[in-house]
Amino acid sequence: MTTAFARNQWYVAAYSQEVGEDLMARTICGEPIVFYRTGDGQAVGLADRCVHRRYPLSLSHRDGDRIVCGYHGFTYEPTGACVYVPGQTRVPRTARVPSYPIVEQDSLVWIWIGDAAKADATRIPRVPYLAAEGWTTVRGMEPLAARYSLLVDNLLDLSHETYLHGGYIGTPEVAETPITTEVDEEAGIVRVSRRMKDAECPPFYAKSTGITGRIDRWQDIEYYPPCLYTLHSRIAPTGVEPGPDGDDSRAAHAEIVYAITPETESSTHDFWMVARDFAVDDEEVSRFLAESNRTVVLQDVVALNALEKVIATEPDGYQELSINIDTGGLAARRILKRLAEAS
């Protein structure tokens, strides 16, 4: 079971809307970080610990774009350099806190954890529909008291929807339908697909799309280790197929996105998003999807928190059983292990 996390990687630290003038504390991969936005709109991430007596900078205050430590007044630029030390004119050469590379795109704030010289923004996977015209997104974040690899396992095996999320997104067909799995080892991407024909329409989609009766339901997963998970969900009345020219306007599409960001080795930031191309201006549909998806996420949280307690107390060498539906999750474990060992 994967527990260690890869350090030389990009992780989602926050939603763009979360980072503003106020100082915000968040721990990423075991590192306490303070986030804020400068006057020109740039997001900043600094180590949340003054070099003097380790006081959290997130409990301090701003002076323009600078942070003034609330304990003894050490003052830091957005670069992390200390520019003022009380009681003396000379600022020690080592008076600096680490500054983390930050990239904002698709309404997400990404942070590079590890060697800043290796940060390559082109490696960040794109999810443009989160902020694209013709789409509407609801989102949230729930704290998970479990290792991040358990959430990866959970999301790559959606058969649990039938049993854990019945009455919301789960129907019998999800567990009964075989999957296909593709692993791009070179790119480090895991793809798992489940195509359901003549399936029951779960309340999550029936109430949001207005589709009644049986449906054809597609679940196409793409997981970009270590952080980003996307589920391309297609919902259409049974028998409605994309046109020969690729037009699929008779179907409804939802993009379910998770950013799986380790907080510590046994806790996780569970960012969740639901983007849709139907009923985009319907506030009632947005409220319904936000409430329903949060309920589903909290069901996962309860289950995974319980599982973490079991794993944390089990004897060394315990062997779990894996079956066909675990193919994608096992591939993800393999890639995550490789990334962690390379960091």
Second form
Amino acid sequence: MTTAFARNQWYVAAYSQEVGEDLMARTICGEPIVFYRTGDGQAVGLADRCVHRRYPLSLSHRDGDRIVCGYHGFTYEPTGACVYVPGQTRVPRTARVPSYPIVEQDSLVWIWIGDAAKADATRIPRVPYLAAEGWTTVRGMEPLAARYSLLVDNLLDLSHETYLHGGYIGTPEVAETPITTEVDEEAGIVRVSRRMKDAECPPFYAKSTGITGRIDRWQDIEYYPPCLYTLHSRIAPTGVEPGPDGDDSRAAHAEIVYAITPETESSTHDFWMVARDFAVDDEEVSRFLAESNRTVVLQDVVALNALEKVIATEPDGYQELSINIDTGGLAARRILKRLAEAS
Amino acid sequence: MTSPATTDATVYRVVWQPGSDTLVGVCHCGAERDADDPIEVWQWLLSHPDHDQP
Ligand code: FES
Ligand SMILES: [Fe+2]
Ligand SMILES: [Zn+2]
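Could you switch over to the form predicted in complex with the partner chain, since the one displayed so far is the form predicted alone?
Then the entire complex follows, led off by the chain already shown.
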């Protein structure tokens, strides 16, 4: 089972809305980082350890765009350079903390973990609908006391919806419908597609879309290892197909996005988002989807936390058994392993 | 979803035959093979280029 982190990769560190005036501490891939936003709106991520005696900068305070260490006053620029030390005029040349490459787009704050010289922002996968006209997004983040690979396994095999999320998003058809799996080796993308015909509409979609009868339900996963998972969900009254011109306005679309960001070797930031192109101004629907999705995510959190305990205490060499539903998860594991080994 | 450039040239596909338990591996070279479980199908796909041409 993959546990090592893939370094030299972009990870979602936060939602844009989380990073502001206040100093925010968050550990990513085992690295403690302090986040804040400068006066001109730039999101900054610095190593959260003062170079002097390691005091967390996140427990310190700001002086304009600078951070003044709360222990003895070392003062840092957003670049990480220390520009003041107490009681002497000479600032040692090595007085600086690492500053992380940050890219903010699509309402997400991405951070590069690894060799800063290798950071290439064009490699970050895009999720424009999270911040686009005509879409509404609800979101949250749950702390997961489990290694990130367990969440990857979980999300790549949605057949578990039937058993773990019955009454919310699970119906019998999910576990019963065969999947098609694809791996694009060069781009490093795993796709798992499940197209259900004439299926029961789970409450999650019945209540939010207003579609009451039988549905055609598409679940098209695209996973961009290591961090970004997207599920393109299409819900339509059964028999309604997209038009020949691509027009699919009679169907409801939800983009379910997860950012799977390792915190430590055995804990994960579980960012979840649900963007939709229906009932976009309906706050009742937003509230319902946010509440239901959080409930579903917490059902996974409870299950994966239990699984982490099992795995952490078992002897080495446990033989898992994989079946057809695991085709995508196995592909994801292989790519994660490759990324971790390359870094 | 816009994404990094993809080329069909490197895509491995596994189709779960509806109504059966069979997985069909389809390599980008055109070779195909049935398998009984996902470990077997990935092993075969990743053994490319050691595939018989169809
Ligand atoms: S620990 Fe930061 S100034 Fe001493
Ligand atoms: Fe789940
Ligand atoms: Zn081949």
